[in-house]
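Quick heads-up: it's one chain on its own, the form predicted on its own, in structure tokens.
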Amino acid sequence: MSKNLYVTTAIPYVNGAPHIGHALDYLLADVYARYQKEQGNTVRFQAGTDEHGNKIFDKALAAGIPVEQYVTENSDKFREFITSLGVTPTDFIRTTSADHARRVQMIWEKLAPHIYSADYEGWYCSGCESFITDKEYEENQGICPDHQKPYERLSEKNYYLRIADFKDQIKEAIEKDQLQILPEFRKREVLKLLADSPDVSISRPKKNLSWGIPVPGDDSQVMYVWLDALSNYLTVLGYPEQDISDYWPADVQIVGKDILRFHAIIWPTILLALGLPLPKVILSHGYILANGQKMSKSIGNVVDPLEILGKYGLDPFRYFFLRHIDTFNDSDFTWDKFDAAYSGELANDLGNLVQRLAVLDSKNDVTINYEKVAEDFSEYYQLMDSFEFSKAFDYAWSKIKDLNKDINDAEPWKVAKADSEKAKEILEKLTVRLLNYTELLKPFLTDTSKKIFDIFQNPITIPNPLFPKA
């Protein structure tokens, strides 16, 4: 029986160009969405852009263009980037849309019993657009580890959301995996943060933050960007104006580890205050490092994803970042590693395999009668269902390597000299196995898997190399 599923990605700020970390969000969500659709399920897949806040307003000012024009141009860049990755969300939301703004104000009003007004004096990171506790300030010696900028001291009157009202419920949900935090070690981090988590500011004075959604009933205050941004997962479905029970709770919400705390503490608080169920899974991926270091403009080691796509094409990009970048942990990118994966694995293991089989099949007049999955792939399905995408990809690739070995062992080209019918039988079995394994590759290598199926239609065509030398 088919199911409805909902997959979300974090919506990036449009104060800069898309980077390699954004690609990981989209690719992981796309793999899961494609996998589920292969199982016959219906998937809503959200993406979008976060377009409010001082950072964005300041960038538009510096560029000398109206902020509305600035956010539209940058939102369009993210749409194009998503398309360039072969990613196909069903829904794209902009937080400057009239529908979103109206629905967020309705959400604020529903949250009212858990909102209070108070003076704030303390530390703030403009890069994170986040208030910082004294403990965090001391631990980080006054400097944000993500932005390498000193924290600012602020004094202002804000509205607060009572995290305290729901701490026990959130703790219990996480401990019992009713809200599953992946990977497991991040779950422990979240529980530690939750224990010390203060109530959170959900507004800022208009004089300090002009570019945002007004607080209902108080023209002097603008909604804090995190309340505005997190609500997108609901407003894109039509909440609170429409019934969203067909797709909520989300089956998996995919975020980078740097914003996990907001999704695992503030977001559950909002949902519980609204009387809505918590998401089933929050998947937190790590950073993509460059030569072992975090990518940074100041260091000058930022890798442009469009450069990789332009040089190698879509599926080599998807191959490296879905197989060689661990789903959960920080992983390293270097051009040498990418080159080695392209020529030694994609071109050699898969490209040569397809070429050899197509030539042998064609030469021996083999007819393929393909029926899907005659082998036990339960390990693959278990890994995919557990969001272990890089491991599932490894599993599929191990089958490709096994097949290469079996062709060499069977030597059908030699068999053909003595018994053409026997050679045909061997080649048909090998080709059916290739097509079975290609089914496993479908969520990862979208274009290549289609090309392989096209090659082995009757009559079989001999392709150009799938992965020519770059």
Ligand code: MSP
Contents of the next structure:
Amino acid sequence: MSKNLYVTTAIPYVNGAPHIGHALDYLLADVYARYQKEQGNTVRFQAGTDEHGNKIFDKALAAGIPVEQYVTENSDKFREFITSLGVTPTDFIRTTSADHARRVQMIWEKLAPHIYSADYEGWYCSGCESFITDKEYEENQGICPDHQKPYERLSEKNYYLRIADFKDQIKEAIEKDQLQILPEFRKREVLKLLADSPDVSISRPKKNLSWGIPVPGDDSQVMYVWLDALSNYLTVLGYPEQDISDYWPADVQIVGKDILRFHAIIWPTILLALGLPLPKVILSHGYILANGQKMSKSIGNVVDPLEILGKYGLDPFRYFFLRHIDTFNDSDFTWDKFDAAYSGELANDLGNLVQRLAVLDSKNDVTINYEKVAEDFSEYYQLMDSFEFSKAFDYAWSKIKDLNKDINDAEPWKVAKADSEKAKEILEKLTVRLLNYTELLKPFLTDTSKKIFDIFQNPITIPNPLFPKA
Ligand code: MSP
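Switch from the form predicted on its own to the form predicted together with this ligand and print that structure.
What follows is the entire complex, opening with the chain shown before.
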């Protein structure tokens, strides 16, 4: 039976242009969406931009651009970036939109029974837009390891959300995998953080944070960006003004490992306080490193995805970032690795295979009677269903490699000399296998899979090389 599914992606801060690290959320969500649509399901796919907070405001100020213009320009860059990855979300939300702001204020009012006000005296990292406990402060010796900036000391009145009201319920949901945290090894980290988590501040005084959504009923306070941002997953569906039960709870929410804590503690608290069910899965992916290091402007190793896309094109980009960047663990990008994957794997394993078969098929007047799935691909489906996307891609690729070997072993060009009917039969079987494997590649290599199906229509056409020498 066809299902309605909902996949979400983290909404990036618009304090700069997209870099390769931002690609992963979209690509993973896209693979999921395409795979599910293939099975006949309807997929709602949210993306958007996180546009409030001091970090962004200060950047606009430094650039000398009105903040509204600054966030619009950067939000547009992300939107274009998503399109350039061959990704088509059904919804794109901006947290500065009027619909979002109004709905977040309504959410705030619904949360009121779990909100109290108190003085905050402690640390803050504006890079993370996160309040820092004394313990974290000590562990990191006063400097944010992610942003290499000293923590700020705050002394201010805030509103707090009572995490304590829901801790036990969240803990149980995570332990029982009702809220499944993937990968499994992150679950323990999350449970530990949850156990230690104090109530969270969800507002800041306007004098310290002006660029944000006003707290209803208190002119002096503005909402903390994470409350504003997390709510996007609901407001984009129209909540609380519209019925969201067709799509909520989300089937999978995709986030980077650095923001899992917000999604596994504050977010479930908000949902439970609203009386809403928890998402089914939170998939936390690893980090993309550049030459083995975290990308950072100060090191100067930030890789521009548009440069890769411009040089190599879309499917090579999708190939590298979906197969060689592990879905769950940190992985490294270097131009050399990318180039090796392009020439050694895409061009060699797949491009040449297609070329060879197309030439042999047309020489031998092969016609293709293609019926889907002649082999048992249950391993692939199991991997896809458990969100092990890079492993599923590896599996599909191993089939392509097997096929290369089998062509070499079968030597249809030799057979053709002695027995043309026999050669035809062999080639048809090999080609049908290629098409079956291409089905498995569809969610990953979107253009290439279409091209391959086009080539092996009857009559078969001989293409230009799919992956020419770069
Ligand atoms: N605005 C918040 C998210 C709010 S979601 C309600 C945020 N923005 S971000 O721009 O810093 O990050 C956006 C996404 O990109 C996150 O999922 C983050 O983990 C991911 N990545 C940013 N750099 C990355 C890498 N180098 N590698 C992989 N993903 C990384 O956090």
